[in-house]
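Encoded as structure tokens, the following chain is the form predicted on its own, with no partner shown.
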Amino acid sequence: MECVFGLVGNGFAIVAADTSAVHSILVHKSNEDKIMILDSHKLIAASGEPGDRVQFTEYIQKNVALYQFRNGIPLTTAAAANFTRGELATALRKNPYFVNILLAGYDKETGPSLYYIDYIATLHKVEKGAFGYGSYFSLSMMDRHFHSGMSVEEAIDLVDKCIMEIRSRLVVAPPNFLIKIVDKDGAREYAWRESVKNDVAA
């Protein structure tokens, strides 16, 4: 039951997933990162087939690294969603993946921005957007709160709000959430929301 979200604001953009790995009845793990950092400035938040998921991701990051090797500069965010939804709409008529992506950026010239790209390579360029079954809720959450210019503290606390929203409709709710917010300073990791440890037991 993944729930994968984010927004853009004033001069950043946040990514928020669950961090849980389940099949069929079972967890697990409770603190999977499916937010992969892309390059410095470049977040790509995914939700799927688990194998899909880690095996598309790491192959599009391996990608977006050798183009900038290549050619001494990086990708903008823009090139880099296209260059994503490309990659999904060949593999869709060959051996296609089931993974929903988010990708957030950050660039000199345009500021922060968000794509929304499904599983069947479809891209749209948003201000804010979800996928998973969380989606229900946080997308009416951030269709009644969100607006353009939100500042950090805002935008965090929104996250906050969908985040309660879906532990407390959502039948099946993950437990833990992880935050990551790129801006001009980069992409980095920026808070957990944890409500089980993954402690091992003795």
The other form holds:
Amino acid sequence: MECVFGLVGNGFAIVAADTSAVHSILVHKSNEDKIMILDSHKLIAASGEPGDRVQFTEYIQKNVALYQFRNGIPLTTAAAANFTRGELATALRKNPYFVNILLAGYDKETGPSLYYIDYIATLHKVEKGAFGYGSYFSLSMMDRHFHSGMSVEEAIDLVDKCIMEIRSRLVVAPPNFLIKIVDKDGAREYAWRESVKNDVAA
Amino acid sequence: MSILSIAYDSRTTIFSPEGRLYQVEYAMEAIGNAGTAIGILSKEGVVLVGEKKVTSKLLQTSTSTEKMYKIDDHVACAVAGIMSDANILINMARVQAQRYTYAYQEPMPVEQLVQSLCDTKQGYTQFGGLRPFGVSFLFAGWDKNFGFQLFMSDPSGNYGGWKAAAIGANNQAAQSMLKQDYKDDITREEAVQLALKVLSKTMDSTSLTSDKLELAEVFVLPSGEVKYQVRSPDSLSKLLVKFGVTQAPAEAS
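To complete the pair, please output the form predicted together with its partner chain; the form predicted on its own was given just before.
Expanding to the full complex; the earlier chain stays at the top.
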């Protein structure tokens, strides 16, 4: 089952997602990147129906880019989150997108932020959040160990604790995870956590 | 105006052989007969001043304004031209501002608001067969990206950002006076004074009284909230006396 979680630290926000692409009982690949770089200082970690996930996140990404081209200024993380929620809400009672999103961003004026957006267009600004069966374990670990203003090292340690918990306690636990970070210097990949090595050719 | 022009001026959506859009130009003519409006940008706020054409004592002045309108909490505008056309556009601007806030939960950046309204105005010069709007606007607003801003737009759908601008009757005279006296570090009070001074010189009437004017300011309170304030007639009268523009220019000391 897909596992996505994230948290806000001191001057940064971090998100982690599993990297399994699954269809019924078959694992297509275990190095699927589910954390999209929305713009220079925003990340979208998404889980849910694979087709919807890619379609919807790319749609948001292109709209965010279009805004910046048209207006010469980027959207704030809050504005992007509200826009995303609005698109899910509009589609909800016609043709819903089955996608859950954690939107992490860094704004110069307001610092790092994390938004929880579920597939029925719930929006919450949070310090920590998670989706999927893994959330039962990662939220509990974060409730125990999280505090405001963690350093990157402390946050990564907590992320690793969550991954360990998911690996050991979830019956069909995904083997590999990807961690991305966003801070004043931008959004970028931080690390992989692999327990099953993937060849590039696979 | 040549004979040829008569053939081309009744359709809004075609060019004349000289490459002109006559309906757009005629719209601007209509605005040239309307009451002057002046806008001045200062580092502490934007000042809008307008000359009222309808000054009957019977008019209910407490509830309605003739020249100044609030579009959103952070944007206001001054109008010159056909009032009924202006009302349609002001309503459109208000809807666009709310639509933006509905989508993004943030106030709409001033230039984007002006641009979207101007895109609408442009549509009326290119298709549909409807005449252009006979209104020019001065938009005054504040946003977190560029602070205080002043924009002028006309019936063609063109717009520009200005430090000081004038629309309506005698706008060219007003504009050249503004060019002479405006300085970049002008304060809000100096801007009010300059606006009133320039308006008094370009107005047709012999004496300037508060019932012939509207004055509005867009500024930021210490709390950080953007405020749009229209001066009351009393406050305006006091200002006119203070700046010495109440009397007719000939009698000024």
